[in-house]
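Next up: a single chain in structure tokens, the form predicted on its own.
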Amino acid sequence: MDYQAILEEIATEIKPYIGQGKVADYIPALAEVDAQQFGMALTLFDGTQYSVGVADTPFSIQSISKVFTFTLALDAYGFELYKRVGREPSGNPFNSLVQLEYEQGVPRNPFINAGAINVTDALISHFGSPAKASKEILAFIRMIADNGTIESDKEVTESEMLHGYRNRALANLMKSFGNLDNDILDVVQTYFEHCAIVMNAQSLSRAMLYLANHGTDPISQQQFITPQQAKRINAVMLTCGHYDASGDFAFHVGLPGKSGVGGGIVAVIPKTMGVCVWSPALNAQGNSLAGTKALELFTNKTGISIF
């Protein structure tokens, strides 16, 4: 299959949706970026990639932060976890307090806002201090991308301390119910230091092979977690890696897939490849517009869904 002339088809064909809908200018240090951008990148198992657009532009991982955190505490706690995080759909935004107050402090799932900070209290916990556990984040995304230049973005780590009140309300909400263990302080920190991570496309679509194979990455053949967890980590993928549109996806594109507010969306073909798309004009959901519509056309266009 000619990878290449696929995605140039689709970076043709998705000109009129990119810039619609509007960048998650709620995060001031991402409001100032630029919504005309598009870049798609597909890592093969080989690790032959194919590319179009801006995919060696960086851009703030945000929430795709959070399937690199549930990977690493399901392998430090196993189905332990599932005490303190849920693995079903939300339904609901993925900011919501009313759901996390009606349920009793236990978030519906890893990928959501609450869930994701309840993850992260549990790597702190398990890691022994904040700074270690953003070191170890930080590394298992290295090691997995193979990119060892990686860093996080401590302006807009700042920026989303200085404005993240919601999610500073959703740490205390679970720590009222017992459903936090570490201050709440340096848990968001921690938690804002992941999801201010900076990758671009191509790295990214690298860092999917893992869960493309059943855990183990396919070029360096080193085992990270255990197909089960693989399978577990891309149903929830599937069911919850776009918030409250996450049924539309996996109507629409059929592949376990996660998105952040920065603009990226992350996707896994089973044992084929890696996908990233990035376009940072999101619609109402919080999902690129643009990147929900590009792996669309490339499930059409290529026939590979898991469906």
Ligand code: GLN
Second form
Amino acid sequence: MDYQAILEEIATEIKPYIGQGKVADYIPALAEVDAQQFGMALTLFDGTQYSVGVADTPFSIQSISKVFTFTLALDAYGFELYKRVGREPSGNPFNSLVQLEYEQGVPRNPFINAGAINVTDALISHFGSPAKASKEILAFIRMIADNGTIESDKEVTESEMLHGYRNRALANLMKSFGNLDNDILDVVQTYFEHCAIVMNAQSLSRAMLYLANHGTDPISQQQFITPQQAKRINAVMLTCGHYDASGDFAFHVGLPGKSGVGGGIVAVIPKTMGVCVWSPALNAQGNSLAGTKALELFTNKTGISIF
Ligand code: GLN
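Switch from the form predicted on its own, shown above, to the form predicted in complex with this ligand and output its structure.
Below is the whole assembly, all chains and molecules, this chain first.
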């Protein structure tokens, strides 16, 4: 298949959608990002990469990092992890407090904010300190992306520390139900640090390969998680990766995917490739509007999806 030609067709057809929607201005450090950008990349199992647009421009990965922390927490805790966080779609916005109160401080899944904050708490306990957890999360991401230069942006973390009232509220609510072990500010700071990691679409498409290949990096042959765990992460990405638009994403795109409010979306094509698209303006559910459309065009044009 001529992937380069398909990506170029997508870049042309996507133009009317670029800039539609709204950048995530609730994080002031992200409000200044130029909405008129689009980049898309894919990486095959032999490392061959195809890309179009600004696929090498770094952006804030935000909630895409939740895939990596979920992976690390599953590796550390196995099935025990599901005592503190569920695996059902929430049908609610990513930062909602309502369901968490009804369900006694146990978040529905690891991809809504409450669930990801809880997973970060589990990683702090496992690794022994917030600093060690941040270090291990970054080291894991560098390894799966095969890129030792990846960093977290301090300005974005600071910006969320100053404005992240809802995330603090979620942490407080879980703490009140006895479902958070560590200090609230330490947990949210560590959570913001991994959300503030900066990567480009090329690196992120490379980083998805272990999930397309049953938990083992097809290039380095390193196994990060078991095939069953990889299957489950993909299942949770499909059912919960786009919050209250997860059904819509499965309907239109038909791939396990995870979005972030930085405008990135990663997707997994089992046994074939990792994909990442980036365009900063978001739809009402906080997912890249042009990015979602581009992935729909990709699965339609290639005829590849999990269905
Ligand atoms: N750091 C962001 C937040 O907590 C992540 C949200 C997202 O990307 N959906 O609000």
